[in-house]
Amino acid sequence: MSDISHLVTALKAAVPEAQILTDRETLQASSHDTWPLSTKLRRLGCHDYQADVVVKVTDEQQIQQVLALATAYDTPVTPRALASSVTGQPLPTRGGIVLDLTGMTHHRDINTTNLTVEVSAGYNGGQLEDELQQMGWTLGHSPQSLYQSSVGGWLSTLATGQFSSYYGGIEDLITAYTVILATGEKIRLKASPRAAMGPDLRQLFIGAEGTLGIVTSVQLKMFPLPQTRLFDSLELPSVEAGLTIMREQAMAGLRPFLLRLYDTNEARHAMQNPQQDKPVMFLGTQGVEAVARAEMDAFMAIVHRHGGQSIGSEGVLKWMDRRFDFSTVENLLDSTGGFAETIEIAHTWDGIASLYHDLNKMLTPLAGEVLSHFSHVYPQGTSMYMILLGREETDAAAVEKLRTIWRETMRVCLEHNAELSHHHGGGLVRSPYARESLGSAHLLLRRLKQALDPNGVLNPGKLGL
């Protein structure tokens, strides 16, 4: 950028001194969320993608006051919060100015009558669930980076948990929200408890990653504690018996809160034991006591249709314990040459076992081990994650290892037409794909960015635009 200087000058006119950073350490902070490449390429000293000034906001008037001085700069934007993403959502590509908001005035207002709770978007989302766990309630999403996510990056990465088999993604469980646009205008977008007024105006941002609108707050819905849990371990003959059952229940109308499908590779990661030989299935029901049984009940009869049987809670139970803990990938990537990824994608029933099998055998040579399971589930189809774990000779030849997993990854799942991402958004590891993914609904896309964001300062270089 040309005139930091000057537009520094500017924000500590608008914004608290204290508040306005150009300092080495955290420039180079910004060029990093936990995306296994930039992890990486930290290691290396690397920070391809750096603020030229990260500025930390504490209310939505500091926001419509920097956003002005981007407008009036023709300096770019790029919002950021806890920075859990794993795709490179929250990296400046063109420099310019970062926005904090983990410093925003945190507010929480919960609404027992109406089963809502409102906070401000840089609320960490560990955090919320304990405090209206300790009440009695539940957000019903449970991401695995659950206590290292904010509520608004739910939001704007199109997020989902390991329970939206039954609560839905985070598409289902916003109720209203608060968003700035470029300009600086402030917009609400709700729908109390439905609306009819128009198109459904809040899908505008969810997903956006921040190109369209700074989120500020969120309002979500809030379910009460399930009275019962009932849980099982399943051991099934193949993954596709396994995604026929899955198929089954969704058709039947089922609702387990948990059901993950690991392969036999996975399976021995899941259950702790390297003997296991078949693909085991986590499952768990949930509600009023009779409901979890008859609905554990019915599943257990798909199960054994088709050649499965209960291998006990034991596995399962000893999963829920540890399910947010991804330290194997953490010091797997902290470690010389060592790599991991994870990559989720979706596709239809008729195409998710071939995308499967073709995957695996493209991946094998890849990594140390290739790891799958299928674990969001609907009447059309279900979502598969990848996981590759692996170690180079150097961090250098980790890092080309990793670009090659994804450029080959995304290749096949193109050809196989199947959805590029599932819930951890584009970010910058898929916004080169992200023109074929959409297809002519990119158009679309790039209209409303041309309608919102006429100077193109919000996020550049994210969703292919």
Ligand SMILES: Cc1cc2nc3c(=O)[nH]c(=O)nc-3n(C[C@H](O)[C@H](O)[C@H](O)COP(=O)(O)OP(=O)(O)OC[C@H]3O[C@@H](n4cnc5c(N)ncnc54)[C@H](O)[C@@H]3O)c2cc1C
Contents of the next structure:
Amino acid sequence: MSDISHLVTALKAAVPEAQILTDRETLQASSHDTWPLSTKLRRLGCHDYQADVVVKVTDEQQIQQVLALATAYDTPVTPRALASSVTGQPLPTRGGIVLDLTGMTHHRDINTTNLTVEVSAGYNGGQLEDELQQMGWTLGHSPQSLYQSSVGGWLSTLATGQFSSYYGGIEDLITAYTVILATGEKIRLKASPRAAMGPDLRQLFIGAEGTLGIVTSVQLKMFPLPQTRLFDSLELPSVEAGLTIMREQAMAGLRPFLLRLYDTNEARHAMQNPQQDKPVMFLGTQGVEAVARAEMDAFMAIVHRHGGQSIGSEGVLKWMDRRFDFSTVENLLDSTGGFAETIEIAHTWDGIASLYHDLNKMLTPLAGEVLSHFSHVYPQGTSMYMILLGREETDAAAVEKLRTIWRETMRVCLEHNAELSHHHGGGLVRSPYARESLGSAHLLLRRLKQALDPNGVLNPGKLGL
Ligand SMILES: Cc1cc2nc3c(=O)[nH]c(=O)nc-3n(C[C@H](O)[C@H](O)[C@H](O)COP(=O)(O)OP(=O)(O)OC[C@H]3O[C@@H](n4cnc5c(N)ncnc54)[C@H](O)[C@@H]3O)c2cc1C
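What would you give as the form predicted in complex with this ligand, now that the form predicted alone is on the page?
Everything in the complex follows now, all chains and molecules, and the chain you saw is the first one.
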């Protein structure tokens, strides 16, 4: 019997047999997430990162048993939830066990006094948001993948949502969680409502991409649904004017819940108007009506100072209705030779405009369409999100084009000293750049890895580990 057969036999003694999968279809599927390059490779019949066995766990004890066996058999374990990663994060680079966490959904505990909700890590984010909204609450976290991602996935990828300028990223929204280390030890991390005992250890696993432990349960903040929401779409003379408006409103302490600046190329798509010939900004304010109104007025004063004007709320309201739609990218990827990619980065205010221009100059000859928007705003800078759409003769050529696009984009970002990812994380595609991007802090990550996962069992090949 091979080592894997021995392992599978041992797993069957620890976890109900029906939860242990070794069929061809499941193993091939484990080689893919929602990363566009991976989607193209699937079309080509390339399943390079297959698990040897997929184990669907439903409770913490099963996770502990699987980890103990993985250590005993010196086999990697790659956690996988809803696989909406667009960077190859849950792909098992060295085979072994894929730990399927989608069955970790049994627990939900709402505390309307402390304004928190705790759920098992595999809970579907959109389902949770819908359940809360029916009771008058919201998570405030609304990624485009809301209905295809899990709460444990959000934590593990340092996710952020479309309303982050108001509510913050997932790192601002988590109050507590439970994690199981590769050694099987169970750890609870919490700060309710804040804690100053030692370093903020809660941050350790946030964005760790399953390389340091398995998250089993997450407690999140929840907020009352806003009383009023106001919307407007604005037309602007230039991207630079839009960036200045974003910076000035942040300086002024305004907190619109929705703020998205589209360059002219993407404004055509955002407005669903091929004639759109100027950048567009989507704006939303919320709160008690007097505050939402005052913020809207204060924001518009800044817009007018920089040559912008309202073009009515229809564009932004239509976008609100289709904001989870990813079909342009999906359809292109699903066609022969079609390619599409989304790359998000971040930079400070003093560098973002020149980075935008340099990336556009470099990418325009590579892709049929280069669309850019800026949608997460901080007093110190902003994110930039590029959507690249194009077509080659064959899927193989499309794969090569995607590889070139990534390599060149990362190169330009490093030259500009920009952040290589704003929210999609490292995964397989950015792992080669993790050391350079983290700089001296990568040593800390390596030491943490040694301390928490001494046998290197968890999700090898990610974050430059
Ligand atoms: C259409 C679309 C839109 C998107 N929009 C956004 C967006 O607006 N904002 C955003 O931030 N992201 C976005 N993403 C990316 C993706 O949805 C997020 O990264 C999401 O957080 C991943 O959750 P998941 O449950 O699918 O995790 P998976 O993809 O299954 O896993 C992601 C990583 O987390 C690890 N992991 C998952 N669960 C656990 C756990 N319980 N314990 C330990 N490790 C774990 C995995 O090992 C892997 O490394 C988008 C993706 C798509 C396809």
